[in-house]
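Single chain ahead, written as structure tokens, the form predicted on its own.
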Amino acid sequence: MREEVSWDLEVDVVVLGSGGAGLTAAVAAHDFGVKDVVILEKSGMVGGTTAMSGGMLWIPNNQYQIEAGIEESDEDVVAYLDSLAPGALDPETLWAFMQSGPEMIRYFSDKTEVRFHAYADFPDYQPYMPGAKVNGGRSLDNEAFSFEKLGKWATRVNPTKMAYPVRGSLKEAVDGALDEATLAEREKHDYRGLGQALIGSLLKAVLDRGIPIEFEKRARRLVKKGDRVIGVVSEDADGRDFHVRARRGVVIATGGFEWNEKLVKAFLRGPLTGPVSVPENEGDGLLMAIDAGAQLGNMQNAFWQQSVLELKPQHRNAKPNYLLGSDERARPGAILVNRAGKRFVNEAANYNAMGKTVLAFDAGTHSYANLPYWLIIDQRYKDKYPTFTSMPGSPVPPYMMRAETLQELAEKAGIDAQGLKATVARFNDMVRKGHDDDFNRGDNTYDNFYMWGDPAFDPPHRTLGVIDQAPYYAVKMESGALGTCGGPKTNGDAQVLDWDGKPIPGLYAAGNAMAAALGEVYGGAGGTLGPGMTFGYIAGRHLGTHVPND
């Protein structure tokens, strides 16, 4: 957009979005010398998808990993990532992530109330690949954070996607490490863990620095003077334009485009039917970058995640609500089947890799062979484990089908009955023999990580269990995503590039709004937030140290 504008606000840097990447960019810009920073947030809440997430960060060679005695080498990191996306990674952005990720962690640990610790036994998501950390170390967990410190701002943070509040870190919650007295004290002072802790502590850093957040300001257009981006036009809740001058630059951190049906159909490699991110992720940043002449990258990929439709929209403008589907499929006594009633994947595999198998195309039928697909469990499973929002002993939720026999269940769900019965019989036989001959489920450290399966059992039965106790249950699953990972391509300084490979002056991108630095790779727990916050930090640092006021 090139036009004469009457500015409603003039600052040095404008950050679009208040998720992990956006808040990090704002703090870094301020601390590296930018006088005036403002955050424009589309919704009325802070945190984006980060606040709803597990909040972990995948950062190789981080200080906590080193302190825990877990050795690292650049060669191993490159070997691991390259094995997951051979020849597809950009050396400049990869190196920027590897160098600046640990620096970002040190900086926020020293200068803010953001606190991490190594989840030392959380394995990389593909532990069988070259350079992987088979027993963990690269993933960081958040220390719990007291929302009392936020005062009235505590109500401005997006709620978690978890079924219940987590008052400790993820490791504390999984290990059951908090006694009743400690939990009561944590609850009294509104301690929160996971993505809540991450966003809460980042928000505290923003507030401590006096960085303003303008709510309900949906960024619509970038303003350019010549080739340089000098500001942004946003739209308030009443549809009025709000013009913000950016003397140094604009950081796009608006998330992906997974809630924009047109963009999903135009770019993604296959159907995305159940996003689990905030519904504000409609590709606003992508559209602005395209209009500004940005080069695009990685557009066909998403960070895939299995999900379940919980609630349909109740009115025209509402969005459906999808539940995360990570743990249920990996516990003993659960399988996934397609409409032929056949298993098609190792159910304990990581969600991003599994999402690609869901999109397998069958040329013979000219359809997606594994869409739709279902989670199959029995009464033993339902009595023992939480199943999405359904606790053991609770009534059957609307999204779950129940039947006394596998034949009846298949007929209700629209699954081939003979195929389902044969699959369950074969699976049970393999479980009793102690090995999944079809998909090798339970053969590696990730499959048997106690967070996914049942730690009461030894591998492989931590994830393998028979399905033989009626009644039986089926849950229709969606091709979901944590977010898309394509967008404007950047260099190692987070500057958005044009189609000639030159930086567009004044324009930066970070998080899921940029072409992911690691492409379609999801290295381990925190595979989106680690690179996202790193490039937010890089953008803010570069704006503070290399860009003069326009």
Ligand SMILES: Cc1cc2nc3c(=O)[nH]c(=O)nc-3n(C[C@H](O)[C@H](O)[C@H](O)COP(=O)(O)OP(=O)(O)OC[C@H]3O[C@@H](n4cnc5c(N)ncnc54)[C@H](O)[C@@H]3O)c2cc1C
Contents of the next structure:
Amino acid sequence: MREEVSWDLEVDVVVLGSGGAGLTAAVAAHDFGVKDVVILEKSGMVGGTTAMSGGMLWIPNNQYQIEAGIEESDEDVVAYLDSLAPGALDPETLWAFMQSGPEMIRYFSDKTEVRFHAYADFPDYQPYMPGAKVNGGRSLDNEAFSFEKLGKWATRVNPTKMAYPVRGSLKEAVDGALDEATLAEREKHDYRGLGQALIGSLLKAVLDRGIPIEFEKRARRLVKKGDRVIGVVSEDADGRDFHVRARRGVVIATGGFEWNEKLVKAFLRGPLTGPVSVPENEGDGLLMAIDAGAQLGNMQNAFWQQSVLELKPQHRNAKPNYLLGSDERARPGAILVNRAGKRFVNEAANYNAMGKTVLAFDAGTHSYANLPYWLIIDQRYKDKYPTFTSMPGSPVPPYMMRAETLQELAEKAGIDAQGLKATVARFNDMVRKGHDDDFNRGDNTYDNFYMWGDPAFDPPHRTLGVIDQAPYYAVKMESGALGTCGGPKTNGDAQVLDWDGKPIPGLYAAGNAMAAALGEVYGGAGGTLGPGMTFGYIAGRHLGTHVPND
Ligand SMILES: Cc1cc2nc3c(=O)[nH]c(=O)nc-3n(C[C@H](O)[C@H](O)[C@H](O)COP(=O)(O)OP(=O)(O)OC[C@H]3O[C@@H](n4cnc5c(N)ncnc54)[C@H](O)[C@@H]3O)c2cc1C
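Given the form predicted on its own above, what does the protein look like in the form predicted in complex with this ligand?
All chains and molecules follow, beginning with the one already shown.
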């Protein structure tokens, strides 16, 4: 940190990172009265992980939920969230999220081309807990957005990582609601849904306001004068420093630290071997915040996700590519087993909760009991459902093992063969009887939600199906994450706090870069982007309304 700096650029607010949280912060700062805003982005593309994502936002009490007649109460929201992390929530950030989340949705719906609708039947992720919405309402989906409106900027948006075709909203894609003619029309005008729509429309709002994005500017150090953060030093692609003065403040929206091995080892509660986010998320924001004296929070947690290694790095600087594994394990005819060949979880449970089971520690063997673990399916499954990138009828991809018998499959994979055979036999018996006595898979609306399970069957067989048609297949799974969710602790105004609980003047955080507003809780679809963008909005609003120019 330095005090005497020769500035390359002087603005009022600098936003670090162009994901959902960063773009939201930039637009809000501008609209609430900040004159000069600039976004510094480490990569050459806009949108970070958000652009690759499903783009859903979990916002209780949002206007679309209310319009759909799905009632809400603060008591229910608090009861639900508290039941998922009893006594652990920070009341200030929780309340800020509950108050400002619906306001943020209304603001962007009114003032920009960002468009949502309630994915009305998408259940909360633990629908059996108090205050949960058993049949959904709190999760918002994006309307498809035409990238024609972005002109030459259309090519600067990070591509999607979702398996669904992106010409419609997520609901339209899952329901197969678009006919050929509509799809052709959408294709002609380059309509995109999901995270692409979210980032495309946010980017449009940024461009409409004339907010510049500086690419290949990796923020590295904060500049302080006394207690106050007054600017940031970033590094360009050639390693040259670029000094930016921030008269009102800096918003750290650089995503999590999941791609930084040292930080992962230092902080997380267990191994994280398969992040699915953009590889730029290396915890740069966290390191800068630590340097500035920030209090840290929620450091042991991540937004966990089960993943599969698709591609090994092709050259020295390349990063491996991990595929998401949310749908495959929940469909009928799939189970997850550990090296003992045993099931250890309800395979249809939500990914964030499951991630903690994956990290269970066995005191006897003094090892992680469920690492590694495998997805097991049979030929019936393989012929019927997409399995990661492998479509029915297509050749077996390199990340999938195949064998004529369960014995042979277990030997190939390194799983206890007796254990696997006994598990599959027991599972098939339970499926035929119609109840998973071991893990209650299929007992609730989430497990049977038609997006994960097979809607051709009635519950519980939307998720429960036998595994008995040779050959059999195994896919080694990783302890993955959408991103980490620990970082600088903020107050309800998104201001970063020091260890005495006082705001560090001029420093804000939002999205996965901050200590998550809801801690380790993942309420429903959109559990990262809902709170993350809300805090981007809060940061921008506070900078515009409470922080005078220097
Ligand atoms: C396939 C997929 C589907 C998902 N679906 C959903 C969903 O539907 N709903 C949901 O809530 N979550 C979902 N997630 C998770 C969600 O995408 C992320 O949690 C969210 O996008 C994080 O937003 P962010 O703005 O904090 O970070 P990001 O979107 O990752 O943006 C961070 C940005 O900061 C940049 N950056 C990093 N370091 C620096 C630096 N030093 N200087 C400048 N810039 C820097 C990065 O390049 C990146 O552009 C999904 C994730 C994936 C992969």
